[in-house]
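Just the one chain here, laid out as structure tokens, in the form predicted on its own.
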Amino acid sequence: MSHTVAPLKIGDIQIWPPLVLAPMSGVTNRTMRALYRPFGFGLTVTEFVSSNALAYGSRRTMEMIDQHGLEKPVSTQLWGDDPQTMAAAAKVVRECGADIVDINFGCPAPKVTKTNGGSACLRDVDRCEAIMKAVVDAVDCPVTMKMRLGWTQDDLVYVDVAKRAQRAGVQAVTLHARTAKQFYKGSADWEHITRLKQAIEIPVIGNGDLDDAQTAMARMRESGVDAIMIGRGALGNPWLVSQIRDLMEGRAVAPVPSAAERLGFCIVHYRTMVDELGEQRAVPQMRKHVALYLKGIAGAAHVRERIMRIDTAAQAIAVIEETIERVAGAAQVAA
């Protein structure tokens, strides 16, 4: 097999393929990560967790950093605005099995930024540096950091923060090429990612608008990044990850599965969530996942509407099975 890109090295950890699953709140729980990892992710990252919640021993937060033991390596992402609290949290997640501790300077969600966490930290680069130094000093594993370009377009601090990260001992940086104020509007500007790669010596992971395998590989080659991080583009479509891995390993891209096959995997996802979380928690969480698996399928809007009104797993799975029969029958007629 002829690899077309090099493995990602973070400290003494070698990662193949250099494909990272982005941390997404309420989405990348351990069930989803275990289901998606075999499609080709070399590294998975937990949902981002509050350092303050860990300090208080929150049961829900401890669940968020839990793993199956199937993810090696796995990174746990922390957010907060106090260096010592972040350092203490880093020690906890390291003891709980994190191979890498990741610092969140990227989340733009108001529930995080209203307490000066996530991307709000970019308004105070000295505080960013203090947090990074404290976390690096606290743990015996690699520390990485994810950020946005800056808080606003008028204050792009990403190169400054990345250079401070390198001096502090952070061993890789991920850049989502939007500002905090953009949220997910507009397009990610990969020219900034290219600029960052040229500015620092530690590995750079590029993130933003990677929803096509050929585009993802073009972005990687053009920017020179050491790895790419896939987030929203993989939701409901883990086969995108397989296609990117195909290209990284010098193979022809595997075809996209049929609509019926995609929905068949959706049922696997649904049943696994119910088995692990229980029906009461799994049903509302799976509504958004089912909607994503339905994307592009004829009649999807009507099916999504039905799923939103359903309160039991059995009913939801029955609707999905009914949809599988419908789209498979339509495909046979078309053939």
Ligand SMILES: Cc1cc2nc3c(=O)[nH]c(=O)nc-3n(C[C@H](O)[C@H](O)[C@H](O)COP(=O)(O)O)c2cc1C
Second form
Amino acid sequence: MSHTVAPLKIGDIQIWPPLVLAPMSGVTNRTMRALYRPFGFGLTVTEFVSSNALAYGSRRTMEMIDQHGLEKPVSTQLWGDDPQTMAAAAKVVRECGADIVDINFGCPAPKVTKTNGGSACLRDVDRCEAIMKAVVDAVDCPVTMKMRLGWTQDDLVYVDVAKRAQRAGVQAVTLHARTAKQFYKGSADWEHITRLKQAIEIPVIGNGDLDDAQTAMARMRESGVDAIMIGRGALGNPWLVSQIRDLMEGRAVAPVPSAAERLGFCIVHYRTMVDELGEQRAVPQMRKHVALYLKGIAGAAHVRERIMRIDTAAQAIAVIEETIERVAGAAQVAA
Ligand SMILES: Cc1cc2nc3c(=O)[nH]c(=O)nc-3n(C[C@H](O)[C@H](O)[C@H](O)COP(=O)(O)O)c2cc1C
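The structure above corresponds to the form predicted on its own; please give the structure of the form predicted together with the ligand next.
What follows is the whole complex; the chain from before opens it.
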């Protein structure tokens, strides 16, 4: 079977398939990354980590940069507005196993932008450049950067920042094609991703609103990007990633699993989170995941409501098992 796209190369690291799991704070912890990676991600990225917090090395922060030592290659994402603090943080995450250090110039959340971090850096492109230079100088591994189009629609700085990245020695750029002020409104504008690919020589990773396999491949082809990054589309539906990998590897797309199989995997996800984080932390975190696995399933709203009120893993898993029995029974009747 011949591949339909080329591997992604970031520095000396060859990545197959060129499919990247988007960093998602509060979602893509090491447990979730380890569970989702085998579906077909060639590269996973940690949740963003504050460079200031790393200076204190709290247990929770160190947990955020851990990858079980198994996830290869893995990129660790950092945010902050001070070049020297970012450089020091990059050294720490490299020592802790990061194969790639990624710089966040994309987060629009006020708790980050109020201290000039994330997408707020795009308001000061000289600062962006200073941060990128400092991080590249600090580590012996590839440095990448993820950004939005700019702070506002009137100030689209992505080509300028990407050119500065290239000059600074950054080895790949991810573009989420929305402005910071858009948050998640409207749709990602892939025209800008095409423009960025034409403007720089280093690899470009396109990101935004890819939630079906055919569209993802079409976007990749049309924009000419070196890789695509998937976030929300894969949540509760990692089979999307397998389908994209099928297309990248020249195979027919595997059918999506039944609702019962999907919920069966949801239980595996639940139990793994409880094993690794403990019940007290896993139960609230799993509520949003369960809701996503339930998407499109008959009676999902009622099940979601019950899950939101439950405080123990055993009760939640019992509700999911009950739902599996119901949907499997309904499928038999329909057949
Ligand atoms: C809950 C959530 C948390 C996110 N956290 C991060 C983050 O830590 N770092 C980052 O660069 N982007 C973060 N993002 C943005 C995603 O990486 C991605 O750029 C965005 O969701 C668009 O891609 P999608 O349409 O495939 O979801 C987050 C998005 C979501 C929904």
